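Take a look at this single chain, the form predicted on its own, given in structure tokens.
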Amino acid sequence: MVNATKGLFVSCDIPMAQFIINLNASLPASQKFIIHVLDNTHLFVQPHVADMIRNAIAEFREQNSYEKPTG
């Protein structure tokens, strides 16, 4: 018998994959969302976390953006 799991396929570069894996690791066991790490650049995650991942990435990028000093 075949078992199928509904999920979201994430393709990204290695640093972003590590960011998502660390985000998942920082959550309690009941909220972990990675179903399977396919390789260094591909993840299979629960479908309901797409917006949460996008928001976390946007916040991370905002914190790490360079702003030219004024003055």
The other form holds:
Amino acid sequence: MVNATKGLFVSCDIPMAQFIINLNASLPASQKFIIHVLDNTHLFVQPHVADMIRNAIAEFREQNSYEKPTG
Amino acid sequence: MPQVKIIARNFMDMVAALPAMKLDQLYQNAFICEAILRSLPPLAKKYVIQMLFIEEAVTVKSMEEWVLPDGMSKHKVAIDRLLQLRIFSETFDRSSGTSYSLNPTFQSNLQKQITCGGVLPREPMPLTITNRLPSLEDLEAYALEQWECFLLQLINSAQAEKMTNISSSMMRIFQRGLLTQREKEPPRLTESGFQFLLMDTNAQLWYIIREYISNSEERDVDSADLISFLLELSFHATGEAYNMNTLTEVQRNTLKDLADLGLVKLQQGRKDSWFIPTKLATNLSVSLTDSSSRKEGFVVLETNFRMYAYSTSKLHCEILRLFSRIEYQLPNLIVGAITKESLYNAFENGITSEQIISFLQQNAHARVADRIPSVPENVTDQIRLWESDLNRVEMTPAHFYDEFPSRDVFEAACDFAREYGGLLWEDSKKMRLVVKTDVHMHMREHLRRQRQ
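Same protein, different form: I have the form predicted on its own, so give me the form predicted in complex with its partner chain.
So here's everything in the complex, that chain up top.
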């Protein structure tokens, strides 16, 4: 019998995929959100983590940018 | 400029949506016929001109022969538009089939327009009465000042130094859709508000006029009268004075509102009062076609991302502040830089990189406008890269299917999902499938049927 799982399909580039997998690995077992790693650019995750992933990416992006001090 | 065309077409859509009686009433004015002709798609214009002096109806079949086979879609678009505006009317004849004929009022008015030239219902007033008319530069400065004051007040009442006379209820109507008002917070620009600011002046004008007209019914003003007056106004000569006593009461009230927007200048003499249309008004009809009226650009962008805007206008400063970091303001110059943070700010507000780039290109200073490209490519590329950096990850709600009993069921499910456009990912080796959530219900039905 075919099995259907509900979730979120994530499509991104390879570095981002690795970042999300790393994020998943750093969380305690109860909070792990990746259901399947489909290939190196696609993931299938639990539906409620969309905002959390976006926030994590934004934080990562901000850590990598330099802002010239104003004043 | 395609943007202006889209907004102006929206205005024409509004005209096309008027009831049949009102449209026929509108066509009695020759200038409206000309304005509508200008706004038609090119193929439709050709058909109208071809049919202009033909008295009888032309069959649909012979019209289709005028077009090459790959032009059929454009042909359909043109014919639909003409039917929608009631310029073409269909007649059915048992012997010759369906045929099209031109609306007779429209036809006779346009014929007159072409052969005798347009005659406005009013003549410019002699200089003896009007004494000294403002020069064209004064007029343009006046129009610009009024328009900018209006825009500034529209987006942020605190910034405008001089309040226009437009009533606050009218302002609220214009602001609807452009500003959101939350309790206890100052009104904030919405996404369409930001895009509105970056649009070309003609596009902004058409938008405002459209709102004004759609609102006219609530004020007991007939929208057809208003549309005909506005289109007629756009055919007047800039800088000439026209007597107010040739206008009806309704038209006079409308003129007062238009003066606040900067479309006309009202003046009063000893006995008469008159109005002078400015460039803003006369440009309305010009902007119906695709011709672009290039105004003076003022922005110079350098390859080191620094921006120099030769402008004194507060409005320009506000617009530039939307996507760049303003560093200092000198008496005739605004100096700023385009930075990642300022752009992220803009993207968060819903502005796209294409809008920013086209704004910069359209407003490039005369000195750099002739250079190709007018905005340095490294800057435009970087703006696009920064935008795509924000969208590195795409997330779609979906369902994951595995444990298919056989390969045939798997293939069938794949094809099914593909037909509905919901197939996101498949793995044929392990027989796994990811399908969009909106297709999930159909997929379940399909699988249930497969099992039986």
